[in-house]
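Next up: a single chain in structure tokens, the form predicted alone.
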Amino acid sequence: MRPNNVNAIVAAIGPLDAQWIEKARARTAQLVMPPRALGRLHDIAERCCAIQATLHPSLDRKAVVVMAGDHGIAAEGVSAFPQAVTGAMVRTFLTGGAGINAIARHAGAQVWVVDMGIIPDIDPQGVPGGHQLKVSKIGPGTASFLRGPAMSRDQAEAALLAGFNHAADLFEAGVQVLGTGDMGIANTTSSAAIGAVLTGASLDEMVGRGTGIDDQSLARKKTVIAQGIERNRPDAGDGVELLAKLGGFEIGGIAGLILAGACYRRPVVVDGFISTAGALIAHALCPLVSDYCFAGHQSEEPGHGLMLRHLGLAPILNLGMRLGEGTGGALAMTIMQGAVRMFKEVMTFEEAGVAEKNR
């Protein structure tokens, strides 16, 4: 039976079975190549074996879920783009014309879009590509966390559960690996606030330019975050409270998706800065989720590396990307799929009739 509340979800998550890691490493040691000659590809493949509890892992059925939500903090002058861009980009995702669509086509991944709380109402029946849109609107955007909590605790829990259920639907339909994506003007502000609280980093270390703000706006962004944290005083030990006070509906959805990956024992590829804020919330609720997560890439946002280190994750790619949407995660899926195919398809020394090195 599918868990129906946050506590039940967390209770259903267990650690990886170390025996599967050892079994996978034993096969890796027999592959017809010098020991661990493909570096981190071996680590990726072995962890996929442990997650799926098999020496024949598969990542063929891939999907990216783009969680979308508007942020009240946008009214505080922290973004270079107007808030209307959020809804416009959701429509672009549905028509297949955004960065994530192009990269997902390359990776062979489905793209699903979830309205977690954007301001406009988009009817899936009335727009091109609407069959790819799921509506779980918690509200028409969050409140400004400079003035008080971004959302109520009940809304935070609803966002987590909605994200969990969307991911669970995909896993139950056969999806083998899931990527996280995001859309929401000003969501780097909420993400930086979450990152600063959970990692203990300074705002100078954590806060970046997001959509490309100038120096004056960057200083304003840091001030807004500092004042918002001071006003709300979130408990770093309570992931739901932290999400409610500083987060976004789409960040909660991403956190729920990551919890679902750990619950269903499926790998989740975490995208950039905003997705990693969602991973931080999930980790605050259940540290075991890191076992099931892969960091798709390290973004240009300065605090992203600090977030990843807090989670114990190393990025697969580092290409100077800062788009979000799930683009880095989708691209990294192709690397992961290559690692898994290498693990399964490369012969052992015995199968190839090749003498091993002198012992």
Second form
2 protein chains.
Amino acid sequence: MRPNNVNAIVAAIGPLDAQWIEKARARTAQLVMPPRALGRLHDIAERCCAIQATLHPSLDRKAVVVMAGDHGIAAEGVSAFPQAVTGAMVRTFLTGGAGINAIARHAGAQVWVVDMGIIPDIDPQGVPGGHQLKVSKIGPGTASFLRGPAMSRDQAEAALLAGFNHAADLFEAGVQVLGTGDMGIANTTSSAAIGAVLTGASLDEMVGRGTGIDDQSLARKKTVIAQGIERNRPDAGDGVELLAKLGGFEIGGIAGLILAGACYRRPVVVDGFISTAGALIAHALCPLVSDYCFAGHQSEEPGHGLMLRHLGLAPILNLGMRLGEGTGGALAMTIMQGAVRMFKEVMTFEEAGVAEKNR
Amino acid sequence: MRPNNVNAIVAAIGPLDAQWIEKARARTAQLVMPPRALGRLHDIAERCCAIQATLHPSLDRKAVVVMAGDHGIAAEGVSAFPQAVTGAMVRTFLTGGAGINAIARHAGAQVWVVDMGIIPDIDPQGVPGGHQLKVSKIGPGTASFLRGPAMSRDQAEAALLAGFNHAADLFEAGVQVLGTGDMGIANTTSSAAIGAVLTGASLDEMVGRGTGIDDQSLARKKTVIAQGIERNRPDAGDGVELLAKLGGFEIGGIAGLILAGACYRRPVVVDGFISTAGALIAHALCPLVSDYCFAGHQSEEPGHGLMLRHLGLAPILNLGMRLGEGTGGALAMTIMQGAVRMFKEVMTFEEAGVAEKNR
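Same protein, different form: I have the form predicted alone, so give me the form predicted in complex with another copy of the chain.
Following is the full complex, with the preceding chain placed first.
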């Protein structure tokens, strides 16, 4: 039976079985190549073995869940784009014309979009591609965390649970690896606030230009975040409170996806800055989630590396990407699948009849 | 008509058309995302446009050519593996059981293997998978460059021309992107020698552990390279001479592949340390080749970054790989293809009906 509250989800998460890592490393050592000559590809494949508890891991069935939400903080002039872009981009995801659609097609991943709380109401029945839209609207955008909590504690729990359930549905339908994605104008502001509180980094280290704001807006963004944190005084030890005070509905949804990966023992590929803020919330609730997460890429947002270090994750790609939507995670899935195929398909020295090392 | 000597090949290579880069950048600016939000994916796609002279580039038809050769210098104790492994691995490539086979299958790339000069004679008709083997044997392994030139100048020219012709055959058959690969016990020794002469780096910077030698063998490897360079005194301005004195037959073959990419205006994905030594030879003959090359990855060999800098190339992946065979290049092709699909498939702001930036 599925856990139906956050405490029950966290209680259902266990550590990786180190025995599977050892078994997988033993197979790697037999592959017809110098010891661990494919570097991190071995690490990726072995962790997939341990997560899926098998020496025949599969990442064939892939999905990306793009969590969308609007942000009250957008009214403070922290983004280069108008708030209406959130809903407009959700429509673009459904018609297949956004960056995540192209990259997910390339990676062979389904794209699902969840309305976690955007301002417009989009009827899945009434738009092209609407079958890919799930509606779990917690509210019509968050409140501005400059003036109080972004959402109530109940809403934060509901966002986490909604994300968990969407991922659980996909895993139960056979999805083997899940990528996280986000859409929400001003959500780097919320993510940077969460990142600063949880990593302890300064705002100068953590806050970046998001979609491309100028120096003046960047200064304002830092001030807004500082004031919002001061106003809300969130407890860094309480992930639900942190999400409620500084978060976005979509960030809660992403945290729920990540909790589900750990619960269902499926690898989750975390995308960039916003997705990693979601991972930080999940990690605050249950540090074991890191074992089930892969960092798809290193974002251009300056604080992202600090967040990943806090989670103990090393990015797979580093290509100067800063789009979000799940693009970096979806692209990294292609590398992960290559790693897994290599693990399963390369012959052993014995099978190939090749001599091992001289000494 | 195909050029049939090295001078004619070099004369047939022209620069990239900067107009195509501009046209491609103009399309990127219209894509429904913040300006250049996918970072290096845009650069990759735009360069593919310019190389193929189109706004509809395609990397659908991919091939990897694994150039194999033996090295006289292997007798000096510079490798962790016995020389017979070269031929044994060629057989493994043909049966589909090596790292490059698994990763090329994942990338959707054909694998071709060329006997540029391995010691054993493998009859393509007489082995499983032999249809993937091309024989252009320049000789049964090179001579030790510790005692004189590794090969004659005529052999060096023949190796370059053989590589060029194999790639030309593939391009004429419709291959749209080519990956380079290598196999040859002791070929990091030859590659480090070429890298040191062409980049001016010290042997401490350039020489690494290859397949995994210990400290004592690493010291010997450096001494052997220093003595080989001293003995041969190659002219860094003469790529053919450099190849003849320090090179391997397979390194010449790789340089030929790269010259062909520039000549036929097809992107070539250069793999790791040995392939980049081949690229250095091609670049010494014709610096324009860099415009047509992509660096698949950053190898664990310490000198590789210095070689790439000399060529003006930034690696696509950095995953601690050091296998060779073309694995890093083949894996990077999946990223390049993602970049190209993104370029072609993402809607414009206008098509998507999304508002552009506020300011």
